[in-house]
Structures are given as structure tokens and as C-alpha cells.
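In C-alpha cells, the next block holds one chain alone, the form predicted on its own.
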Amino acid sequence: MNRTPVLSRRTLLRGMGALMALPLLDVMRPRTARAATPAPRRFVAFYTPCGIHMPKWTPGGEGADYSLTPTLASLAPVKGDVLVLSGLDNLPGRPDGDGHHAAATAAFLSCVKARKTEGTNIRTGISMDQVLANAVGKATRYPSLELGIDQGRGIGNCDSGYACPYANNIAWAGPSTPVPKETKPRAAFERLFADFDPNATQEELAKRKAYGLSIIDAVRDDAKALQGKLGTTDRSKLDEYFTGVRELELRVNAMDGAGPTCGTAVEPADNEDVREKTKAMLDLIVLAFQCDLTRTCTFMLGNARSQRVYSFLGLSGEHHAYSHHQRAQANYDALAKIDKWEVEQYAYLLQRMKGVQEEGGTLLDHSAVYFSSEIADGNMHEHKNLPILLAGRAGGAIAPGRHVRYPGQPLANLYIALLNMFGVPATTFGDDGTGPLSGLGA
């Protein structure tokens, strides 16, 4: 009985001073386990700032017999893969006085009340994604992946006396340790798929930089040698992976104008088009999961109190200003446009994950993809009845395709249920978690 893989899962391709990660191939698994090993479970937390206009979010029906609202309309192609959860509260997100956005963002995944301070003596709780990373992260190259769109400030007051780390991070490795997010697609791409080889010579690094080589070109010789050792299925999987990485690389290059060149290298300018950045980041998540580089990811579509202007939606005001709608119809209409666009990005991620076939189902089938905001109504700074979506089947632990109401139950109980799905034996979580939320499975 042969239990030794032919190839290590941590094998990297090398060339021209570059290192490239590989997807999970059959030759990386023990021969006796290839047919029986299920695909791993993955978790994504998708954060969107400033709340949601709930009248156009919440479906009227319950169970499987519900209709998508205008805000949720883009979920139609994946409606059977999504749970709409209503009624959950995150009361630890309430601030002392003002500061609702920062305090609630700190509690978004921790469900722990943040200490009000503008200084460095910040304190909240470990976030559930990091609890999960501590449990399952040893199996992958990266225990977790933190991505976002807006970098934000590192210190100081960002929301009525609450320090900026509360507003800029949802992942916390401990009560005082926010996990910084990567906001540049190129940096995230290089980290995941195209590290520089620490053993590379200066000549190799200079040559790759001067010629602007693609990562695929840089490791081509090593890749050819590997392909000669693979069976038909693995060669096909590797070709598909190279195609996906190259397409993403081209788009990242196009965003910052850093395509192949033989001329003098120029520091690329950041492209702040939120549409392009968001799509690139979501594609990075899919590829990272497909390669089993990590199984836990958080994504922030904006920081708390986002002041982004969505001019491509025909809007001229800031998101945070619209969220204080003062019951004005014009502000309601603006919020509905922003909310709809945000859900469209989530729907894009789900459809990309649904398109990746794995052993026993799709990538989405083996994942739990969570979507929410730090508050519900932005005008009232409401911490009750939060807007929540949960997509995927988590390997059979979730029965999606329904709208389920949980009036008055703590959000922390959803996190306990999710941790249990991944084998973490949690019975409490945060300040008010009392046990796993029921009714998520069949």
C-alpha cells in the first residue's frame, strides 16, 4: 500500500528568480486516498460598509418560497445556492456614545465590544475567521488571506473617538492584533502566485524585471519538466491553472500599466477603479482556493464610514452621506443603486466559484460565503436585523435556497455554527454567543 505522494503539495516552480505556486494535483495526494479524499471546506467573509437600505433588501416570503427583491436580483442565477438570513443582531457592535461604524466593524467578525480609544491601547476580540485559520490553516501555504479595496489610515481617530484599526480591519488575530489587509491586486498576485525566489541571483532578478516577463514565461522550463511527469488529468488541470493565472496577470498589468517592456522600469501607478480592483480581488480568492493556497479569506469592499463616490452609478454624493438618508427619497434611491452593485459583486464571486469543478461538486458546494455589513439602517445606526447572506453548502452542512428568519438571535451563534461545520468544537463565541444557530442544514 503506497501512502507516499509522488509530489509534495508545497512544490513550487522556479525560474528567472521567480517562484510560482501550484494547484492541488493528483500526484500530490497519497495514491490510496485519491478517490476517497473529499475536497476541503473554505470560508469567505465579504464585508460591505455603511449598512443596507433594508426595505429593498428583505424578501417577503420565507423558506424556499420567496422572491428576490430588487437589491438581491443579481443572485437569480445562484438563488438555489444562497441562504437569506434575517433577524440576527450584533449588539456588541454598539459603541459608547458615537462611533457606530468603527465599533460595529471591529465587532463584525469578533462579536466583542471594542474599547473606545483613539490610541494604541485598542482592544476587541479574536475574529471567527482567525479562529478558523488557527484550526485549519496549517494544511495550506497561507493560514488565511485578507484582502480589501481601501487602505485607510493606520493610527488616529477614524470615527468619533474610535481608533482607525477598528474601522479598517475585520480580521483580528487577537484582542489587540488586527490582521492588515492587502489592497493592491498586484501585491496580492505576486504574494500568492509569483514570489521572488530568495535564492535568486541579482542577474536573474534584473533580467526578469528588464524584460517584464510573465510569471508563466519565467517558470516555463520548470513547468515543462513537471508536465512530462504528469498524467492526463493533472496536465489538463495544470493547463487550466496556467490559463487562469495568465488571464489574471494580464488584467493586473492592464490596471497599473505594468505590462511587458524592455524599456526603463517605471513604478506603476495604482488604479483606483473600484470595479476593476474588486473583480481582480475576487478572482484572486477563487484562484487561491482552487490552488488550496488557503481555506479562509476576508474581503472588505470598503472601510467603515466609506466616503466613496459611485460616479459610475450616476451618483455625486459620498456613500456615508447617503446612508444618513433623513428619509429623503433621493437618498433611498442612491443607496438602492449602491446596494445593488455591491450584491452584484458578491454574485460574481459565487458564479466564479460555482464554475470550478472539484472532486464531488463545485468550489461553491464546498464553501461557506458570508456577506453582511456592520449595521443595517445607516440613518439609525441599527445593530439589529442585519443584512446577511450565506452561500454555498460547506460540503453538505448548509441547505441553501431559502429565506430564514431568526428574530433577536445573536450573530455570534451563526459564527459558532460555521466554526462547528469546519470541525471547530466551539460552544460560545464573542460577548453573547450561546450556541450554534440551528436550521442552516437540511
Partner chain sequence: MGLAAAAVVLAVSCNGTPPKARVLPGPDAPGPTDPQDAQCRAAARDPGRVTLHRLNRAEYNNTVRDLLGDTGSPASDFPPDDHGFGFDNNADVLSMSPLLMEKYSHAAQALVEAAWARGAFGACVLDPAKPEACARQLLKTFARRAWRRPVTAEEVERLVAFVTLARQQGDAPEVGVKLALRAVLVSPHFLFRVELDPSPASTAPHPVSDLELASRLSYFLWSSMPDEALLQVAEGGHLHEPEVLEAQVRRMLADPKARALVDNFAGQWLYTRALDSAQPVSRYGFDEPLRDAMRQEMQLVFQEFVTGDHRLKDLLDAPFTYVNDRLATHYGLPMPGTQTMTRVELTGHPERAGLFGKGSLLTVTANPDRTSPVKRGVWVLEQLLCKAPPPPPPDAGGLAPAVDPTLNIKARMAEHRANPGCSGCHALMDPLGFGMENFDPVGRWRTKEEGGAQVDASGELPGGKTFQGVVELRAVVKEDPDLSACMTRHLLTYALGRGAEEEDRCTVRDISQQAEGRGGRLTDYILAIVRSDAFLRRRGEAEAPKP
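Switch from the form predicted on its own to the form predicted in complex with the partner chain and give that structure.
Here we give the lone chain, stripped of any partners or molecules.
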């Protein structure tokens, strides 16, 4: 038996209150290989619904010589780590007729126009994070991590004839395969760490793997026998099952006794207060990166067309209702409060990432952390001049601390540039990507 003596997750859980953060303990640091190798690059997409009130968002100056607007004020401690990108358009997010929120959310990371349907034959495009996951995800236990806050209300139509998957997912493994998100912090935590059992011997682990794989073999045989008897659409449903089985197999093979040797694993409590829940989810992103359990993560601060009531901000109306501001000052003020709170959450994530030291810099230095909404102005459902932030240095590929304008350029070109930074040799992306956005680096 050859196990690294480290503090196990269970030991830690026993000793800590939920949601309490501890400094990185030396005893938990990796002792071997990783210290010598450069830290990997990571990507986060942070989605916030219903657009942004742009007058209070967009900085006046350009380049390094810009000042933070009221909505962006909370970025002050990390201003040098953030790029504000103005002027990018995501025109594939425009719906047929109405349905701006759902169509634009489907196109948020795919830049592909969604087919208008309430459920039959849904179709958009593979999302940029999943392209990335396909390229870099094999290196980690989870190719990608999808997190969010809203379960969805499960009633009615989601948006004017656009099916709910468009409104509730930004990650798409393929044109008709949304990647659902985990909306409970505790479940997300359990998932990240479930396969570690520091008390298991190598023999026990080997047996567990053999058993797990035997179940996988059996159900795969079931599915194969079924496959030949199905029509086109049913076969594609079953293909989703095969994908799930294949990933499960990878997971079983990766079952490990050692446990993550990477910092503070504090199991979050389930709490429906959006403030607590958001913080717990953002902490999990940091933890998952710290432990190198994944390198690609998406986070939805709400579902499209969110009707959340921000009572803790002193607001009584619903977010979506405010976003149709009708040029009323009271609605502008409400939106500005909500936007500011959203940016604070993003700023929190950046500061947490900046607080994690790795070989050669901070976690933030090694990451690209993207923030945007599906639209700009909510009242007009504007798909142009989107509110975009990009933080981190992506290991040197990004030169942050500036406000850059890209009037009329497709958002897809930003994604091409990001993919290139991660070693994916894309030259086109989505419906309208033509080449990498220039000027993100120094």
C-alpha cells in the first residue's frame, strides 16, 4: 500500500463549521509532482440574467486610464486584474419574433441561433466551455463543472415559444444536449469529493472498481441491445445515456483513496438564501480549481428571465419586471442595485482566486474569468454592446487592467481568442465567429 499521509476530507469536515473558510494548511499541500509543474489554465463563465443597466456600467475612459463606474465599484481591489470589454455583439442570440431571453441565453456560450420550439427538436450549438472541456477536460476528474442557483419554477412557458432548456442552461455538450447544472451546493460538494475514501485499502479500491466497472459493462450491454431497435430521435436520447455511462466509467476508474491534497474542503450547508448559496457555489469553484478537479466551469446566477425578488436590497419587484424599465428612474435605480450586487459576487470570486497561491502566481493569474449577461439593455432586449468583463491573466495570455472597445465585433471572436489561449486551434466559432479577437494580450 502506498498512500500519502494527508489530512483527509472527513477529518476536516469533523473539525469545521459549515461555510467557515480556513487558510491553506501546509500539511495538505501536495508533496510530489505538481509543485514542479506549471499550474494549469482555468476558465470560468459567469452568467447573470436580464441584462445590465448600461449607463451605470460602462466606464468612460479607455485603456488603462479608466475609472470604475458605480456598478463596477466593487472591482476596485482587483481592478488591475480585470478587462472591461465594450462593444461586442452576439447577434445569433436574436430570436425569431419574441423570446429574447431564452434565445440569447442559448446563444450565450454557443453563439448559435436557437431553433424556436417549445420542446420538440431543440437545437442550438455546442457551447464554448464544452469545446474547451473536450480539449482540456481529460486531464482532470471532471471535464467541466456546471453550477447555478435557480431550480426553475417548473410552470408555464419559459419564453415566448422557446423551450426551457434554452432558458435554463448555458452549457451545451452538443446542439441538442444541454448540460444541466447543479443547484445545490451540498450536492455539488458531495459530487466533487464522493469518490475519495481515505480509509480504503488498495485492495478494497481495486475491488470497488472491478464491481463498478462490471455494472457499467452490464448496462452498456443493455443499452447496445436496445440501440438497434430504436428510431433516430430515440437513438440520440440513448446516445446521451452512453455519454453518461462513459463518463461514469472514467469516474470509477479514477476512484481514489488519497483524497484531494489541496486546501480546505468545507462541506457547505444547503441554504436557499441566494447570498449564502451564491457564496457557497463560488467557493466550490475555487476549491475545484485548487484541487485540479476540473479546469472549466460555468455558473448561472439565475435562469433567463429571472423573476427573483431582491428583498435584501430593499426591492420588492421582480428582476425581469425591473429590467423592462420603461425609462422610469425608479426602475433604473432598482436595476443598478441588482447589477451592483451581481458584480460584487463576481468580485468576490476574483478575490478568492487571487488569494490562492500556486506555482508561478495566483489562481487568478492562471485563469480567464468571463462575466456577462444574455443581453445588454433589458427593456430593448439589446443583443449588441454586451456587458462583458474578463478577469485574470490566463497564464500570461491576457493583459488585464484596461477598458477596451470592440464596436460591432462578434462575441464569438472573443471565444475564439479564449479557446486559442487554451491551446484549441479554433479559427471559427458559432454562427458568426471569424477569428480571434485581438488585443486581449499585452
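Between two forms, the rigid core is defined as the largest C-alpha subset superposing within 1.5 Å. Numbering follows the first chain given and starts at 1. Given the structure is predicted, the values throughout are model-derived calculations rather than measurements.
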Core superposition between these two forms, C-alpha change of T362 at least 2 Å: no
Can a Cα shift of no less than 2 Å be assigned to G137 between these two forms, given superposition on the rigid core? no
Aligning on the core only, does the CA of P180 end up 2 angstroms or more away between these two forms? no
Here the CA of G154, compared between these two forms on the core, is shifted in angstrom by 7.1
